[in-house]
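The chain that follows stands alone, in the form predicted on its own, written as structure tokens.
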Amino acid sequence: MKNKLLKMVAVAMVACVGFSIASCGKKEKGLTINEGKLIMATNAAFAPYEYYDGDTIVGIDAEIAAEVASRLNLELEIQDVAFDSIIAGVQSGKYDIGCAGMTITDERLQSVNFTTPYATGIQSIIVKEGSEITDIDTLIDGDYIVGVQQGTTGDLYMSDDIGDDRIDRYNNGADAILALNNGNVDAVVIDNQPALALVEANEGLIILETPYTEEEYAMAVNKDNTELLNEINRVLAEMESDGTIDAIIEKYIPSEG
């Protein structure tokens, strides 16, 4: 059984890298794929980390990335793409970073590097009220069908635990929840913060008390661009030290009490 539910906290515990381009007030040429810009790939259907407010993508990841770009004297450009295309896009050099509630996994590390983590999260299980599924063991041991967002860690972990035959994959969490409401799946596995919003918006659904997994979020960076990786890590360390990361997370996920 997994650990008890943990509250989201910032965890960017890194040492400050000595090299700094900020001191000269100029960006090192070649740091990003387009001079003067930091191009971020995300999937803007993952509140409160990235979602639309009108025509603007906002959220924890969006604000952290914007602050990183500002401290590197770059302009942030966010591109909303399918979640399962983000790693490939960073690997190919189409995007500078992937930032979408992205969990560090061994599989992803084969294709990209990751910055130091800046937040922690968990995967939660959503079921209908009165469901026979009461915990992760019940879910795994039964013949239940699970809905997931394609390419997410919920997808990866469930694939390992129950196999592809019992998984239905969807483009986003809302589609998976629709399938749960319609009886096409028996449960949905998704990150806890989006899960809270989805359950609030859909009467008759609950989140199981015990989480499925716990994980850390970081930004994906091309393996060949160690300079950008080091610079982002330096800035994340500054933002952790001066309280910026905590303030951004608190804005979207207020502390209890």
Given for the second form:
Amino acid sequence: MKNKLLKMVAVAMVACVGFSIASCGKKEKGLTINEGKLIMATNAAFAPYEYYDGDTIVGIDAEIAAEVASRLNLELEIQDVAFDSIIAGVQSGKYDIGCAGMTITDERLQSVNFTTPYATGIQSIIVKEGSEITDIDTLIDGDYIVGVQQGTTGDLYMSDDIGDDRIDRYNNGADAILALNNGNVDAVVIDNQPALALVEANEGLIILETPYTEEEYAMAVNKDNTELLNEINRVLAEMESDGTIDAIIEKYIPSEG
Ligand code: ARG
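Cool, the form predicted on its own is there; where's the form predicted together with arginine?
Every chain and every other molecule in the complex is listed next, the one we just looked at coming first.
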């Protein structure tokens, strides 16, 4: 009798331990995919937000994310992937965050959450000096071909305005610029800061403005991971008020005067 009871207690205890280990794995699932690490997906051909300095990815996003990671006691790991694969990768749990000068859009909000914005951008038109294209209307009204980076807001807006047939989609802005230089496209539509960097690096190109309004850049986070979203928002607010974000942006985009 005594023995039997003991046995039952033992069985119950084993079951309990087993159960708590199982629920442990589930419930105490860490803040990030790999404990201690913050895996960031970006597309590192988007200066000054993310680009290569030798083998290292640097830029505003890289530095802001590194600081966020450090304040959360996480080690940042940056993965350079195709821009239009970032949202899907965050959604499927491949990456903790997408941080790529990424504009908050209603469509993307269906798939991921966005942190509070930390920067802004505006779409620009790049053309060759002396081009007949002088503004968005001449661009839209002619039969011009426009180069964009696949899956970006420039791609979305231009597709809406001129239709698929007149859009050539490239893996990154630099490839679109190459096509512009080669005469394969007549204009490139891309965010203003990368546009400046591209025009600086390529002679004979100029920037026109578009009427598209200002966009807000934020980090994409998996919809199920509101804990990480909240933690990132908490440190972003800290970094906003202690001047860290301004300092990082100023380092890459020095304000004049
Ligand atoms: N802001 C634009 C968008 O969200 C372009 C971002 C491209 N970023 C990049 N790292 N290539 O669609």
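If you superpose the two forms and keep the largest set of C-alpha atoms that fall within 1.5 Å, you have the rigid core. Remember, it's a predicted structure, so these values are computed and weren't measured experimentally. Positions refer to the first chain, counted from 1.
- In the core-superposed comparison between these two forms, the C-alpha atom of S70 has shifted by less than 2 angstroms.
- Once both forms are overlaid on the rigid core, the distance between the two CA positions of N225 between these two forms is under 2 angstroms.
- Annotation for E35: C-alpha shift under 2 angstroms between these two forms, rigid core superposed.
- In the core-superposed comparison between these two forms, the CA atom of T213 travels 3.7 Å.
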